[in-house]
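Presented below, as structure tokens, is a lone chain in the form predicted alone.
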Amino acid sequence: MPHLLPLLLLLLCLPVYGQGPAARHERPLPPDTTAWLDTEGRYINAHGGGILLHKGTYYWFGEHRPERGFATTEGINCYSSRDLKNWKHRGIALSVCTTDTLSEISRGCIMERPKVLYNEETRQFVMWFHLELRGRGYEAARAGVAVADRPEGPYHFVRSTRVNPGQWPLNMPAENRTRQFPAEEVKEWWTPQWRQAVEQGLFVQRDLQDGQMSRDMTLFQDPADGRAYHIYSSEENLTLHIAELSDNYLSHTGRYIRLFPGGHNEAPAIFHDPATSTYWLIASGCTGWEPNEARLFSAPSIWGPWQQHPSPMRGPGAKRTFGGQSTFILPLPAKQGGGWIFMADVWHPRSLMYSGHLWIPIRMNPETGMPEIERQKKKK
């Protein structure tokens, strides 16, 4: 566990833990909140978030939730850092369109999950997002990606679109590419035959033509070759597909798989190790804006076989990730001491603005080589 020691040692530095707003800060938050304030004193505003690490600094994108209701009034915040403890707003790196209400992002549209990747041929930095159309509550569930100059941005859209339209999963069996489905067998969900046909591509054979559903959702840059995939709950957030994107990460490939059909998983989070070339992801089960008992899969590659382990959360709290929902695993360069930070979202749904942000180191047991997550009480 050689890196284990700087990593604890930089998670105590985070202001996890704060209690209360700086004198700037307008509103009370919530109590026992896990609250950040940036370097100006109000709060950190970038939820459903992931950190991006480019010449030394990182970069953290996020919801900008409102302090009443759902729907994206702003865009999507940036912040920077150069310690991971000191947070600068860079203001709102993709902003919904104020002028322009056909467009897919104007104001009153629904923008989660925002990640972003550097591409090094193209030189541009390329974010992806949940996006759901205004006015259409959850209906939608498209993919939408923008594209940057400078990490900060500003960010332009590019388009937003169902995944993979009229291409197959690569781990879907040819005879359940022409199975029928009787309407009377599958019309009432949750019954034995409709789980079945779930399991056997029902959704996704609904949705071929006009492309995969994708809702929660993360980037991951394979670090062996420096692949991007995009990672997503489809198929009505009962099934988490894998997607590999193109070589300038602005559009699908047409190559995915499913993982574990009907599982009901949501909020991906991914990391690999180098140590024993496995590929590592933490989901959620889907409760709404309740936390519920995480979930862990690995694989030997991104393309699987992927199996299902118990949760590696661990501690007072373990069965409901200490009141969180994953949305990132950020890896630590190797100055650093390497390792990974489990990044959570601790929601507060009659105010999104103020919901937590929950960070803690991932262990590698060496005994069993699987990952664990403990969340640390502060000291008084």
Ligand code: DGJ
Contents of the next structure:
Amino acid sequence: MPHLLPLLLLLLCLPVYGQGPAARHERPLPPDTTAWLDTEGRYINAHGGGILLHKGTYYWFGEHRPERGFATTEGINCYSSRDLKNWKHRGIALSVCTTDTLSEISRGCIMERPKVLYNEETRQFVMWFHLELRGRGYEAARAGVAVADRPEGPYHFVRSTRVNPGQWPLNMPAENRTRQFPAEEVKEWWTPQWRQAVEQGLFVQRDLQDGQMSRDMTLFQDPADGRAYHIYSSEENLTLHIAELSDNYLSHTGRYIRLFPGGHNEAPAIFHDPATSTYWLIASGCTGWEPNEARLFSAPSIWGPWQQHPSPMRGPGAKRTFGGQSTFILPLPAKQGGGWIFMADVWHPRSLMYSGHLWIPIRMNPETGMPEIERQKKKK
Ligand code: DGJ
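Switch over from the form predicted alone to the form predicted together with the ligand, please.
Once more the chain from above appears, this time first in line as the rest of the complex follows.
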């Protein structure tokens, strides 16, 4: 695996444990922190994020989180870097609306897991994110979209939506569209009858008119043809969906599939390995801010068939994804040796702002062709 060497060298240089005494901290770094500092010595406040590589610069977009509380007070943060090591704060890329309390993105909404793609045709940068409406907890389960002419923004909010109203998933058997689910069999969650109903599309049916729920999410641009996909936790976080985006990336085409109905997967992150023509998807289970064991799926096409494998995490801490939760998988350019970086959030729910970042190179096992992720020991 000669291509892994440059990647490992790069990762050993990443500022995982702070940047020395000159750094200005909002508060002292705890000894084992995974919080990172930007070039100004401030905490990198970009959580649930993703990275766009554009013209040799990496742009890291993530949730700006307040020191206290969960609601979004500022918006989506942006940092840029040419070496993946020194991150310059570029400001808030998408701001909450501070003047109109009726705006869907008014201050106090919740913006999570932003991801950005560049659309070659429209020459626009398109951001999708999970949006919860102000004062409504996590019940809205919407996807927001915003656009910009420059990678760092400012992004202009276009709209928010539930996904694909009126459209059935491509892989949902026709008989389940008209299946009756007697209320007494499905009102209690987690019973065997309820589980079966979920698999058969109980919540897809319920949400058909208004569109499917969309919470934890990522975007994927297929290098083969430039088509883009929105991958999100739907159906009360019980089932992942993969939905195709329109040519301009600003809406959905109506084509989507369900992945492992009732599998209770969230925090999706995806990459494509051209060597084996395989799409790999890593997700977490649903335990709030608590880490859990990662899940791994693969498919020969984005449309499936998808199969599940054991967790790709290896070594100490693997059972709880080393304390992190997947957010994005960053492909590295071939001229830098190629390969991928698995990015995860180490959540600190008491003060989400100080949540940390865990970036680990993905190793493709030459014998099995499968991804493996092992946390390197801390450098002394
Ligand atoms: C887990 C999700 O992965 C996070 O993005 C966030 O939505 C929390 N749940 C909220 O409890």
